[in-house]
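To begin, one chain is listed below as structure tokens, in the form predicted on its own.
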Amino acid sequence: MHNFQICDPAFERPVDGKHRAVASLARFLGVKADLIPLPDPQIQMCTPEQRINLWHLVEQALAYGVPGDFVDLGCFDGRTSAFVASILARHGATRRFHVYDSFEHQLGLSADPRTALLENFASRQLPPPVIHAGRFETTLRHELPPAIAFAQLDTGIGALPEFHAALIQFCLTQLWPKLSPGAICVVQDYHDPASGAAAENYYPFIKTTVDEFLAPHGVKAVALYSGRYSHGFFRKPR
């Protein structure tokens, strides 16, 4: 499988004249580095490093034959969801792909998130996912598939830490019994300061919340190098 989709233009911030001028000056001064525009913090929260990690983890779930569907909790406009779906499509996988979001927050989008999601899937000639619209507190209780091979959890909604932590714990509580043995769960914004990564630690409480949930199950999450933004993953024991 090729990995060109990791640098899909849908994810990258356009290079403007100011950036080109700075890059030209850097080259003139002999700076041996490429200057890349920082992601838009409202709508471009998935770095190339994160997509590389997702690519490997999704492929693992398929390669090891973990049974179940794929789910994305907090899909927003579906760019990252479409990236995951494209990996499934290239493998000819027949797994169902479920996406969950309230679709209430438009942020910097010109269209509403649900419309943008469908457009992002259509632009890649991908079938639309199974869309579960609504608050997680409502949809996850009754609308998760019975078996899950891969899940991504992204609940960065800018809420108070106490509410955000409680939401993550709720999501994990609903996901855990549905995760198949060997299933992989990616948690966005999971940051481990001890890893030495220079990523932004926007939500310090996420690591504590995830670690406390996993401890009784004898499972540890792992922080992944992901560029500007943090994430990590855990695997349910077989």
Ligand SMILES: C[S@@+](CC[C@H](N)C(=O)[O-])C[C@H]1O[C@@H](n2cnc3c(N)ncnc32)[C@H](O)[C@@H]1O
Given for the second form:
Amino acid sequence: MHNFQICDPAFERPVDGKHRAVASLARFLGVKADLIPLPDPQIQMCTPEQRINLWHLVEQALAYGVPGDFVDLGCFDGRTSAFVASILARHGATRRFHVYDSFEHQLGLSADPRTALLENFASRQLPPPVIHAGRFETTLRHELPPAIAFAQLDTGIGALPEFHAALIQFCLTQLWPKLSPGAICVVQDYHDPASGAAAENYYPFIKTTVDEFLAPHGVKAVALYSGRYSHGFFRKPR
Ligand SMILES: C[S@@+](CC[C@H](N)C(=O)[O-])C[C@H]1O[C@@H](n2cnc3c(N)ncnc32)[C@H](O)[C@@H]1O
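Please supply the coordinates for the form predicted in complex with the named molecule, as a counterpart to the form predicted on its own shown previously.
Below is the whole assembly, all chains and molecules, this chain first.
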């Protein structure tokens, strides 16, 4: 067992000739720095650091035997979902993996995201997930599994802050009763400015929304170092 799929070309932006040329020029000029390819949203929406964090969190839910299925809310074209599924597959885990999306937004993708999702799973020899197509406002009320061990929430499409915050709040409200004790929930774009991390803070209201939701439950989210993008997680108390 290893976690080298974190930088597998299947999940990582390939280093191209131009990148290699600039890197050798930088070395020639004595620049003591690595050139790390930026995540390209057309290819991946998840930094290598986020994949490292995801690997440990998924692994943790499995290693501690947290009961339930795995869910991804906002799967888009399924690249990050496929990464999570690859961890389940390598573990030989038989948990069901549910993905949710309206598939209404192409976000620059030329293909239909639902078709791309199936291709992204098939090309990595992964079994297809259970797809719940439709708006969260409809699907989450009736189509979340009764017990969830691991959830990921990634709903950013550049909507107005009040709509986006209300959507996050709605998703958390639907998820919370289904999360098993010890379950992990990863929230994309959760950013803590106090961390001092020089990461993107695309949606500053996400931290406030998540923190306000968790406070009455006595739970605190943790902002994770995740490179250029931000995310964090919380664990439902046992
Ligand atoms: C940033 S993308 C997710 C990226 C994906 N997690 C990844 O890592 O590749 C956000 C997704 O949330 C979905 N979404 C946003 N609002 C939604 C809603 N109300 N119901 C269903 N899906 C929604 C969009 O369709 C989009 O695919």
